[in-house]
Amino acid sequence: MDFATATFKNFENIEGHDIYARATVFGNFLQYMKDNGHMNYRLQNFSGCGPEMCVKTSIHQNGFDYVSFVSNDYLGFTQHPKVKAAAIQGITDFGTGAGASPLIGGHFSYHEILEEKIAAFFKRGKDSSVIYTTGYTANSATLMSLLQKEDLAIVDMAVHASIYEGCILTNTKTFLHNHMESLERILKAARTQYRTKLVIVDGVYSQDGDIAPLREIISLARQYGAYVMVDDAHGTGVLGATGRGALEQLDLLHEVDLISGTFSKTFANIGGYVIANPDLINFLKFQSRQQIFSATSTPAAAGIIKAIELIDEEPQWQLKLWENINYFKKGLLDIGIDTGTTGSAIIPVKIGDPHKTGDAGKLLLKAGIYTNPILYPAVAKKDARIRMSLMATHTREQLDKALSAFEFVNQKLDIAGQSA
């Protein structure tokens, strides 16, 4: 295999090679990956997770801090006192952990606090929630349980991995990214076929920050007797005028079936969420495996529910937020670097060639800049790029040290518009 050219994809099933032979030719890859400086991924941090991170690098081996925009800790609510409190206060009340799975003993109050504070949250009325131990098990383990053979899900081809994930068990459609031509063609398709239909995306995409046409894809689904659940991530906390996410931002709150999301960004923990009719929720509350035989969250998700409510009471954050993103992107797109067509926290450097891409993040390293090359298969092969993530704790200084670096990358690599 050449490894110049193989991505992680390569590795998933290498025909004639069984466990052990797959694991060391990949073990070799990411040697090959070190030796050229471009392992920028499972590095290890010593300091919490913020705007700026003592991290071990091959360049620092006993860390050093860089300025990071890994993180999507949007609102920098990790770091917040009172959210750090909250954690504190809920693990001297009920210990570290939860005991047991949430049907059979392991629910507690504070889970119910935090159920009723998420579902009143997104303002919809009677509707509840049901949560769960990562926002991937929120996707995953609710459209396992939802669809089965005789459904259909109809998704946006960029939509996250646990969604496509949790619909092993039912019929898939795909449809070309915020194309609405694409999804009334699979629509029309399957009008008079399949019990349920539910078209199912993304709030905010995850790799390129753009936010989905919902007001027409709500309007198709309803025109052809589809339902529609919509992950907002990524949207939840920084968009909208209240901060509820893209479904705020276009007024389209109480016109979907399903809201998922995580705990793991905005609302500063680890965990995950559905919002929907309460008959729902009672169905994936006693129906959805990850509820019957998985532990729920710790009791340091009383942080959470402090992290809800600072959302309004300190709405300061989501206006910094907004004016780092609107600062940075303005330094990229001066140096003439293709951010593609986010409108979110998350800012793509689209360089397009893999190699380049991770050539760019060793010279980021090298000028203190702790970032991610992303690449096939998380991205389309010719679509490699340096994914960012602003917080609203970022400084001016931090964002003009990055957007030095940027330009001297740029210099050395030639990367503004080379994803055209």
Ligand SMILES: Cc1ncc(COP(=O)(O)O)c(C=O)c1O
The other form holds:
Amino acid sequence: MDFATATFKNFENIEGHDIYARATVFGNFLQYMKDNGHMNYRLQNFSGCGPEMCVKTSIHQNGFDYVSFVSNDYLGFTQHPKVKAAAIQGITDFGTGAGASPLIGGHFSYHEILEEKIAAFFKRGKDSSVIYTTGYTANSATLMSLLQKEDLAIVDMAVHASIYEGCILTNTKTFLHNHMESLERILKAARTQYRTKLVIVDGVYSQDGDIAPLREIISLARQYGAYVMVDDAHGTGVLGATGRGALEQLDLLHEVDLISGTFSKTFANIGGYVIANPDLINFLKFQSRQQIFSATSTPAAAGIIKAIELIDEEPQWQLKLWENINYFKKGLLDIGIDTGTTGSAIIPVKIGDPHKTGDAGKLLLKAGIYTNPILYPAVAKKDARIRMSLMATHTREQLDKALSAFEFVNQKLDIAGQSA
Ligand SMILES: Cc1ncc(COP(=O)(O)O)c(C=O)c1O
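Form predicted alone done, so how does the form predicted in complex with this ligand look?
Below, the chain from earlier opens the complete complex, with every other chain and molecule after it.
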């Protein structure tokens, strides 16, 4: 195997290799990455997540304060004193764990309040919500229990891995990313087949940061008798006049059947949720496998309740985030680096070649900037990139330091040529 062009995907399954043989080859690949200074993954952080993080790297074995762009804590709420105080109070009142799955003893009053709060947040009248321990299972467990072999999931090819996993028990057709003719072709062909047809898209796509054309998607789905589910993990708190996400931005909050999301990004904790009609939610509470067989979130989830309130109480964070996004994108553009179609806090700098992307990550680390080099299969093979998440709490000085680093990397590697 050519390690220079390989990515983690190449090692998922190697012909003729049992688990130990495969792990050995993969270990050799990890060593190759380390030797080339490309090991930007699973780095150990010594401080909390934020715009500056103390990280152990091959250059700084004892940790160094990097300007960081790896946290999806968009509004900086993981460090907000009121969110921390609420989480601590939750632990004081309830202890550190939930002790069981929601169905059999692990459903507490803070979970009930959280379900009410997040449903009310989306202002969808009678709709209710069910919470999960991660955003990943909110998607995967929900879809697994809703869609069976008689049904059809129609998904944008760029949806999150958790949605693909949720579709393993059903029929799945993927349409080209944000491509309405491709979606319509599938809907038309499936018109008279299948019991339930569900179109599933992200509100904001996690690698390009672009927004789904939700109005067109909903209209096509309605035309061909399909339901719609939107995972707005990266739009919530970031988009919309009051932070309700991509659906609010397009005035479509009431037009979809299911909304899913995560508490691990804007809401500064861990967990996920699904919002839908009360009958569907009730079904999920008793049928979704994660609700039955896996423990629910810890009492620190009380911090999420405060984070939801803060979106309305302190709208300045969303405004500050957008000041930072606009400033940083313009700064990159001024040095010739196009950030493509992003309309969110996710800033991709496409480089293309995986090895060069690793080199860019290495040079950025050398300049004190911590980013994520993203390779196949998270993105297409030709689309390797440096991916950054902006936060409301990045300072101008931190953004300027990162822009200078990109100017330097561009001089060394000519990454501007590939961007867009
Ligand atoms: C679009 C999208 N949906 C769902 C998830 C899963 O959320 P979590 O990390 O809370 O499990 C992610 C996580 O990165 C995501 O990007």
